[in-house]
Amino acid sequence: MGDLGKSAAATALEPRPRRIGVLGGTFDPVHVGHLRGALEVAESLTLDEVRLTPSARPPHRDTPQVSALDRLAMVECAVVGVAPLKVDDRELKRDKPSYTIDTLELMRAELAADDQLFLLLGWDAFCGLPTWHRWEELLQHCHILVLQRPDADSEPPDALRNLLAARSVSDPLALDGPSGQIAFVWQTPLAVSATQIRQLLASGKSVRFLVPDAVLAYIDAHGLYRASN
């Protein structure tokens, strides 16, 4: 075998970098909203999995009404039998506010040089990004993808013009290297809110086809988000 023939076999048996999503919030609880948008951000950019990151203690949000052990069971069933969604409960480990970038410098870590990390965000979390513990480092450890949703028109603030201008790209199939940019995916609009269910709950009505059967059934089956609690 030639020297040509040596490298490509090489290349062949070389492991492509790993693409992985990283999807944070309260979950408080996780609904259709969540994991579809999930869902589609895996497919669309052939992601190998999207882990859902469940916070303990958010620091730009209000205490979640139920405990961190409930919201983890839920989202745990949530994707159960859906292969790109994962569940990674490393903040609810952590005795101290779940900021993105701790949970980002411990996830690089685990990955090779050349994997690529995705943080998925709304574009409302992306408007409070300069709010955010070390926000400057983000993009040192990942890739940033914004959903956005076709009714979402309003400017980012100031602090991030600069930073959409120098690290921004137009498509999200580009994205090059494992961190460093950022770019913009459109989502199918689903007026699904965590708020919104709670609200349901606490007054008594369904909430069937807003959640996964599997989280309805442990919700009912815990008595969560009702008038009594």
Contents of the next structure:
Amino acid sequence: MGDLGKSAAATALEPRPRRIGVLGGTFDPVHVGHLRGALEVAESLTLDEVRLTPSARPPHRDTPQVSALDRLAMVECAVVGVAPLKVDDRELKRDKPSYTIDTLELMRAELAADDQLFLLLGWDAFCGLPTWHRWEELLQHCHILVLQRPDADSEPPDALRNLLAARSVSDPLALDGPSGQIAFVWQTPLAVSATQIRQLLASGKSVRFLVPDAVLAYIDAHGLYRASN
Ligand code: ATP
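Same protein, different state: after the form predicted on its own, show the form predicted in complex with adenosine-5'-triphosphate.
Following is the full complex, with the preceding chain placed first.
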């Protein structure tokens, strides 16, 4: 085989860079807004997987009857049989508060240099970015995909304007390289929030069709979020 043929064969054998999405959240509880967003992004951007990464919750948000283990278990129930959706529990395993930047650094260290990491953020989470620990370093490790939500018509905060001007690309499929750019992705608008779900349950109402049936079964079996707890 000549040199040319050899390099073509070698190229064909080279693994293509992996494309990994990360959706962090308190998932208190996980709902169809999270799950459709993650699945639609996985499919439209041909990601190999999206890791749902439950976060340890700041003490002021703690609701005693719903433990981190319950939140994790509900996310695990939700993704059963949904191939591209995975659960990553590393933030709950740490004994100190974990920041997204730490998680991304750890994930990045486990990947090949040219693998692509995509941090998925709802519009509200994106607008809150300037309050995050070491937020200006996030793009060193990942691209950011902003999920359009029905509440997305508000203006981004000033601190994000320069970043958007410098780093955003209009076509999410054109995001290039392992990290460093921002794109907006359309998802089926689902104006559901975990807050609404907790409120419905606390007032004795149904959350059927707002969460997967398996999550509802878990909530019922463990009596979560009901006012009597
Ligand atoms: P809460 O009502 O308790 O604040 P939440 O429903 O916003 O919770 P989180 O766990 O805080 O859920 O959100 C995790 C991520 O999912 C965030 O980036 C958030 O913007 C995004 N997200 C939450 N709900 C939706 C939705 N309906 N559509 C698209 N993205 C969503």
